[in-house]
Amino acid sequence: MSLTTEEMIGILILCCHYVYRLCCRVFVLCSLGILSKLDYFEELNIKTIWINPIYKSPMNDSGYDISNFIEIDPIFGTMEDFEELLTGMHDRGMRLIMDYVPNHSSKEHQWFEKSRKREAAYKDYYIWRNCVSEGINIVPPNNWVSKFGGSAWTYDDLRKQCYYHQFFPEQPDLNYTNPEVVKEAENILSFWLDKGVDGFRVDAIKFLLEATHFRDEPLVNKSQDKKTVVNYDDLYHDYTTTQLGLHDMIREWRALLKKKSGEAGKYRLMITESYDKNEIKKTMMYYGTNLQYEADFPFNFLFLDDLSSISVASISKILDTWMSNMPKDKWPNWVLGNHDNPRIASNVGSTHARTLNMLMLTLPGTATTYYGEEIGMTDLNYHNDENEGRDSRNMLQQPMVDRDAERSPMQWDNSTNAGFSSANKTWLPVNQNYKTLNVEAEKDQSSSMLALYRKLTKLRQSELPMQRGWTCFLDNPEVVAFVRETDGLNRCFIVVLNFGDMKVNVNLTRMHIALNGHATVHISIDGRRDYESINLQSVTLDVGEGMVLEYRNSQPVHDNPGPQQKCYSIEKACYVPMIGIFLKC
């Protein structure tokens, strides 16, 4: 089935730009603070910004525990501030994506308070079950475990029942078998769409529904004593994730976004978040089917889940897993870091962080940048005496819960608190390396990570082969290499990256018969080799080095791929040089 006009418009919006993910509480201090940084985004050629939850919240989980879905928390300003930010972004041709958190609310939400009291209209807004009392202990209704460990059931003294929470006890799950809850979710989406937001990243989407039979989930280790089940990985989550009816709900939300897109005359994006390690087919389902459209794309967490070590083989496996499983005519996505995982520079080191950023920003599809990645920010090393102000739930002595290391304040310059705040103390400490690792220090350095990021985003924005057309991966055990080309253009780009542990010299002409002669270095990893002429028979790369080569090709690579090469067409298009236009073909 060919893409609809609406879907084509969405692709055109996505193809030239990246998504920049920022945490308002550590990027700048409020909505107007973001407004003051729009020049920075324009310099980086960023047109789409995704912000973390800024709704009313007691902040037990960085705002993902929401007490009012249609109010702005005072920490981030007022609704008027938000509207001013939205107007300012739209005036510059930028888009704002909000975090939508439908799975749960805060315990402090009025819905939960009314549900505890069994008020008729709200009695079944949450998932309540009877518990068995054994002395001073409460025995939960089944063995379901919270994502953060321990029982997923908490007893409520007022209602005298247990309520279900996939995450923290402060975040009771909403009951989507209740049609009134479904309507509430749609009303929340409509409220923000009517405000003018450009779309949503849907949080924790696979957790929205649970099996209504409430049976125990099966043990991973069948010999494990059932009484010792406390960790999330102890169970197969057959009854609490990806339940029947989930995709029906997503399609309803897509229909709503489509309706609102038509009313406003602009496309609204939907991105889904679901960690489905080793179950790539489940992730791909969020694209929808040939007949029914769902998300524009699901987030691709393979670099977070599967990158245990850096090598050509590991990187190539990740690329192949996503591209070979993605449905035809869909749009890829690439993620190197986010607010729940260690920063890429801390995970793999600064050298390979550069190489991975070059990879991510030259692959087909939409790259998602976590704030600070563009300057190479690293995880925060803090001490127990620095915990004041942190979200209470992130202070627990549970390593899987403590996610603040990757959430330290943005490092703008070398002044007090890295230019983030003039206060005596920030919510989280500033990373001690901010004196030398900051935006101000890097913006005029031609060899900096920021300079590399700026050049790569400009390349995507200005060059047709980097926007759509063909991507052909070249098979070589020493480097990751691929060609970006478009039908009708006799100019393509060859990306070559050394993820090995030693210097290499590769012959690109042996990788494909269409590659021969010389190419020009369009972008090198540190700027030192820019514009250098390279003989494709002898391309030398140091450890962690990468380059984007500009090459005049008389024969497209995708016309004759080798047996070990795979070519993918992402929104296939042709350039017609005689009349200078770009057409779908």
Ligand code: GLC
The other form holds:
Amino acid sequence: MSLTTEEMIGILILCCHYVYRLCCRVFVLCSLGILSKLDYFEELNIKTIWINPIYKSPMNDSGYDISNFIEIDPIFGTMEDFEELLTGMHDRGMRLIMDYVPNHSSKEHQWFEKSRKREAAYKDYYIWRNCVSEGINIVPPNNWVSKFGGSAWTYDDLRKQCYYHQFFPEQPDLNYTNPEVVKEAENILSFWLDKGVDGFRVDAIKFLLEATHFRDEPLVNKSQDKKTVVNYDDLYHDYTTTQLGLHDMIREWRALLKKKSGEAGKYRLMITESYDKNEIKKTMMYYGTNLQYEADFPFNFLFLDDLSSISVASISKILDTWMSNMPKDKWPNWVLGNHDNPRIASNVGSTHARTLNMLMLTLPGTATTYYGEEIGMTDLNYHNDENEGRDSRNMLQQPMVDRDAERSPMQWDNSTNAGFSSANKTWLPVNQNYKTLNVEAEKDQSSSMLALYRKLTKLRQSELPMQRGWTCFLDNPEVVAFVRETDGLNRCFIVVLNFGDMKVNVNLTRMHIALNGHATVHISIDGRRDYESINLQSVTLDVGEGMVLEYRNSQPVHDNPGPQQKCYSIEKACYVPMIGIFLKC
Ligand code: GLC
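Moving on from the form predicted on its own, please list the structure of the form predicted together with alpha-D-glucopyranose (GLC).
Following is the full complex, with the preceding chain placed first.
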């Protein structure tokens, strides 16, 4: 099945740009707040913004517990404000992606209220099972455990049954074996598509369906006493994740998105969220096939899941795992941070955070930036006390690592509350390093992280070889290196990054016969080596140093890959310089 014009345009927009993930409440206040930051986005070449759930919610899980899917929570403004934001973004050629949470609602959703009361139309909107009462204890219908620990079943006094919840008890799972629920999900998507939103990040997708036999899930450690099973990792989740019918549902949603993509230049994006550590094939399924599309891409969490230590080998493995498993003709994507994981600069240190961002923004496909990464924000370092901890994971019987640390307010400048708010207290505390680490301070500093971000995102936006065509990884144990080139252009980019713990000197000409002579530094990690002429026989890089080199190649690298080199073409396209356009080739 070949791509339609809308799909081509949509994918072109996607590939050239990157997705900026922000959280209202800690970035600026939605929706008009975002509107006031459009200049900032423009300076950073951001075209696509993904916002956290802003729907009506009691906020037990930062808005991922929704009590009305088609209303805006007053803390984020009104529907009119939202529409103004959308129009403002579209006027500037920007796109807005919403978070869509189909797996569960809030307990406070009226559907749940009605379901508890067994109102006929809503009786089966959630997953209800009988559970036995043994004195004050309730024996759940089976051993299923919530992702956040403890039984996934909670007893409801009114209905006198247990309901299933994959996350907090305040987030009952919707029952997708009920066709009415399936219809509700489509109505919600249609509502926002009709408003004009540009797509969705679909939350917690693999949990959508459960096995209808409700059998116990198998124990990972067969000898574990069944009564002690409380942790999510104690079980194999054969009956509560990735059930038969899941991909049919996603295809239905894709069809709906496609139907709503008819207007000229309008493309609706779908990104899926599913952590499938060590099960890359499961992740890749969300792309669908070339006959039946599903997501534009499933989020690539390899950097979050697998990067225990930084080395050339560990990074190369991540790159290879994604690129070699991705189905032909699909878009790659790279994620270094989000609202559920420690910030990259805290995880790997500020030096490697820069190099990793340089890598992410020069790889093919879509890059996702979590707000604040562009200035090198780090995790909040404080001990939760009753007043400050916001993530309900603090309040669990067996508390889990909370996610407040990565959700602190955006650091705009060195004024009160980092310029985020003039209130006495913010939702989460401001990171105390804001006095020096902030947008204002980095704005005019040529060696800052922000300056680096601006250059890299500009490069993605303006240079054809960074947008489409070929990526050839050069095999070298000392550096991560790759070439980005486009058929028909004799100008390419070579990216070289030192993820090791020693200064290195590498000979790039040994890595490929097409590489010889000199190249010019287009972007260096701190701006100091920009425009330097580099002899490809002797490229020296300090620890954590990276460079994007501009090179005139006499022959394409992908025409003649060596035995150790892997070349990938992403939606292969040829640039025809005579007429200045891309052609599918
Ligand atoms: C997703 C969200 C996470 C939330 C969970 C339940 O994983 O990213 O923040 O807690 O879904 O909705």
